[in-house]
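Single chain ahead, by itself, as structure tokens, in the form predicted alone.
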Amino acid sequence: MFDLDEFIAYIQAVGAAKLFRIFWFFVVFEFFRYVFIDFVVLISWRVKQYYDKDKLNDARAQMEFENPLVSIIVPGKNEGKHLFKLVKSLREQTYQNFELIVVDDGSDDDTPTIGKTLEKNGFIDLFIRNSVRGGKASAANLALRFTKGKFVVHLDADCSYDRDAIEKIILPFYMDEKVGAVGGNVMVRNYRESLVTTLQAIEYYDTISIGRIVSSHLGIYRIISGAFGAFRKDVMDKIEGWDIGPGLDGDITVKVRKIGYDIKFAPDSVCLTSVPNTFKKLSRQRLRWDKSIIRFRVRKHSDVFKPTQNFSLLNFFSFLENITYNIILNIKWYVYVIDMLFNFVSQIKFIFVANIFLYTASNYLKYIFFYPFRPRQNAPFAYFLPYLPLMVFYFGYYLRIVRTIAYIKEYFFKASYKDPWNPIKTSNKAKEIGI
């Protein structure tokens, strides 16, 4: 039995020192490093907003003088249940000036006949099929060839979009001329359906968003999602378009960076998606995410840490900084464990205790503090509250071991090129071209 007189009288009576060398994990890379620094960071951000007031205007204004053609391609495989709803939102958008182009890629049902009836009544620019699987990189690239616009727009046919999704995920590129890319803020709409997306929504909502936020204002933000992304589409000429995923969101996002263009992030640029609704399901959609660390961090672009002519230090910093918290971490955290059960087995149930309370206390900082900078509530409030103790389980162990499995399997055996997601066809040659 867990005695709390107990524990809160072993917490007095072992004194600083020893608590640091206890929780030291917690503090040194955990809390200093998503909540001290995410929150100096995010001032920073802010800051930087509010002094860059007249240069967003000035971008909006030529923006609007030019009224740039913006390419809108969706490759995918059996959507054409949601391809209405989709024309549906792009058409309520406020930024018109756009074509529509969606690719079948070797669909069995009945994508064709609805694609094709949504092309003939205008709602679609241009309709592809592929009658044989090529994969979604093949399907990307395939749109890419037909597009006239000055930037692309790769979105997921089974997402919604804020009516002025399209205009703000334009806009940093007026900005900025040396901006390559620039990510939307995805974001969970299924968030009420079952446990398991409500803790991904808070995941969404609290550390994907936040951590670009955080990222972009420090300039190693390195993934673009696919569910909503923009490209400067003399930029997706140079680099040829997608590489054979899975991971191809990150791994784009690396060859944007590599040919010296900056990757920004668009908070207020909202897309809503439905996530998996069962561990089962999700930890299908997580082993694919992870092992993509391995495979194009370690591997495919590992000479971003060698001393070349097109060393960049943003992107060092960026690699470095990612691979560092995902899978030197990631171990880590298991040397902590064995630290402690080697160190301080008798103290284990105490210790267990401390750091769910440290962690339930850490996320419901983050959670209170952060709420001014997110731009874009998709739930009140005080729904997710309640959840928050469940996140140091589901960050903590459940995301951790799902993580450790992916990285054991693509580094050892390449599992990625094995991945269902992707035909057999196309990972073997990816495989024998080494990307």
The other form holds:
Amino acid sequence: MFDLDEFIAYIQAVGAAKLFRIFWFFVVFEFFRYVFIDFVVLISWRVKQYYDKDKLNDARAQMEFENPLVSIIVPGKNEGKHLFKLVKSLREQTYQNFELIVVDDGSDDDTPTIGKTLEKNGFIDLFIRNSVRGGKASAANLALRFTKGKFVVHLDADCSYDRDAIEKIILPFYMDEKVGAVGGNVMVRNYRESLVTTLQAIEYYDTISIGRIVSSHLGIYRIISGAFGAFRKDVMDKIEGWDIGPGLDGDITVKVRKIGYDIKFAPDSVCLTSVPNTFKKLSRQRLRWDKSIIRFRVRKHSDVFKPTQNFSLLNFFSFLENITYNIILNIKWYVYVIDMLFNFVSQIKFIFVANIFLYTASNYLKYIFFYPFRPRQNAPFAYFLPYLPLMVFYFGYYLRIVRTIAYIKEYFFKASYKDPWNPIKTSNKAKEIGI
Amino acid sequence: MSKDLTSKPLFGENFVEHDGYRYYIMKDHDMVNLSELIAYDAIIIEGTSAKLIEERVSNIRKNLNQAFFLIPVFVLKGNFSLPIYVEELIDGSIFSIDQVNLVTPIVHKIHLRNNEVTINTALSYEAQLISKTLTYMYSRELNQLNAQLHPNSGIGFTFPILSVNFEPKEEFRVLEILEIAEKEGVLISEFHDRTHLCSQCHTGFLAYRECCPKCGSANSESQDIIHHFVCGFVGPISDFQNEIDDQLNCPKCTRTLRHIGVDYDKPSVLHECFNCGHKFQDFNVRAKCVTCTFDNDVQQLIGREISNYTMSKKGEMAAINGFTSTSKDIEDIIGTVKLDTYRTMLKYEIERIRQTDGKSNICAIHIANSGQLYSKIGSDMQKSLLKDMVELVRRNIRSSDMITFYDSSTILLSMNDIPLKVGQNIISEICALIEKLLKTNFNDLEVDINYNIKRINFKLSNELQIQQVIKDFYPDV
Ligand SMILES: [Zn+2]
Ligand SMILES: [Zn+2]
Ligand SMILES: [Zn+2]
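Here we have the form predicted alone; I need the corresponding form predicted together with its partner chain.
In what comes next, the whole complex appears, and the chain from above leads the way.
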């Protein structure tokens, strides 16, 4: 059916112009933007890091001198089973001047008992139990209300943290006083568990992590992962905490940006998380994430595109880049598929294979060339190599389809308001006033 | 009954006689030794204050000697009322001494029943108290021993005739004794109430406070936490309040909160400690002991059931035939003889002296604070205390001399064929040794030892000589 010689002959036969015409999507979006630009930015980031060496040392000295109180907040429902492991791992942190506040958001398991016991024994500074669930935002806000620290670090109970994670996530605040929030680097702990988790590990490792280094360096970094983020307390007070989710991780950073603060990514502040281990669970998670892009970027914060008095060029670009990457790119891909089907239908077989080949090659290129820029491995270098070709299907088809479904559901049906992730009472109110 | 209730009472200096019964009139602040009361059939306490009366009645009723604690007691009342538990310890009140003819039938009945009872001779304090309680109940035809709330009781409840034997601080032992009595089948319990006692001193006068789990301070304030759905703001209600009106406005989105459950709710309550600033949701309930000031965690408190008791048929039989405990009695202590044996031997000695003009002595050692002491230590320790005492006495007297227990706090011994003076020296030395020994063996227990020694008089009976040697040990009331 498929003949390799025929394929090579075909490639040789078409000229450069024709090749671009056929593989424009790959050349423009994939290679130029996500290999070439990223690589250039990464080099520039390294150079800057080199020249900022003294500044980093000063920042570290300043932080050590000041020894600020860090308020670690852990909101969540039914997280009791993870709490003891979490407090034990926090005791291992190199930075120890922190208070730990846990909010139990209406758990229906033995979380209250566990939390209260840990509080009684001094492992948790404050344990607050909400007998009725209010949703992640309200739980985080409740915790925030009782923080005493200069910085607030938001953690997930089921994640684990490198020994120097807290120290490293606070450090950027001392590098630049315009920094209002810092995102930690989330890596996949259970990457060996199943094919799904392995593919996600590569995604976190290659796209998310590297992507965030790049966007942070460009000043357009936009999502602080809910599993690990640090905020200046005074900034949080100004923006009055989290608004209701889903997608509050992205929402809070927009709010921080809007009042004129920078957001930084701290690649060397590492947190390990367990990702969904089946495609079904992963789909559910991604549908929620993708819906929130529409709900928060397009709907709630659309004013970023309007030239109002708070207009910021960086915010504009950050949004533009975000929307381009997520929405426009998604639409463009369908345009490309249609373009190919209509204009090159006879060669579609070759084009399909060639695309896979090109993407795979670029994946290997990225994997190898970006290697020196990664702060830390969570798996042996060779472990992911055999899986890289599969990433084409994971990224190019699976995630794209999920994303499309999410966008349609949210844009036309406002599906996120029905998400059980939030209590109905809060979703109803949010929908009523259109946020 | 041939008694003539209308006959006129006969007045003496400090007594009144009616119908063959002699009533001792105990005047205000007039101290009298219990032993002097033995000649009377009943006591009338004249008092100006309830407190003084309570004190005197208690002194009579807590004595271990049957001759005293069963004696009918009446109160000549002034214009004050007695607490109910004191009323339970007396046999009636009169309002003038002329009314003595009204109570004579009561005295008569009590004496009839007193003649029926047998007091137990067991050494164990628990057994003695059970026996005391049963005989008193029988003597007064009481079937019930009920718990009464009582502010001055160490455990908050008093069983008057039993509790009178204890200082408030030791009153928790009343519950132990009742438990034993129930196990022995002489009392039948019925649930009445439940109480909690201090883990340190076992008293029940506790001040419960809701405390900060961190520092234990009771100085705190509570606030509702409000969650505003629309903006996700969560905070104490004070964040939403203003000084002008009663409206609640969200500090984050300025919207007015209108309807609980629709636009806001109250997911929790938070308390703030003013002492250490700690914020918390669950108070630590602590119980401070008013007696010893120990601040108990409520989980530490000793929970006890308080019951009311009914005397069983077996209890009644025990009052009549003497109560013998199967579980708590202290068996014969090595080196002693039974009281009856001692009596017989004394009789022979008196006879021998009459014929040989010898010089022999009868001698008694008495633990003056035995009630207080035993109520504190329990029967196991009481037994080893008595053992130690006997052992020491035995080592310091001749092997031909005899030792016996007159009661649980009094030892009788013979010192034959030695002059009184020598005997006195020996006995005083023994007592000093006993005090020292008990102090070291029992953790600084204050033991108050009295002794008495008398030369045997061949003109007097053995029983009378025994009474004479122990007579001085009775307290004043
Ligand atoms: Zn609000
Ligand atoms: Zn406190
Ligand atoms: Zn106490």
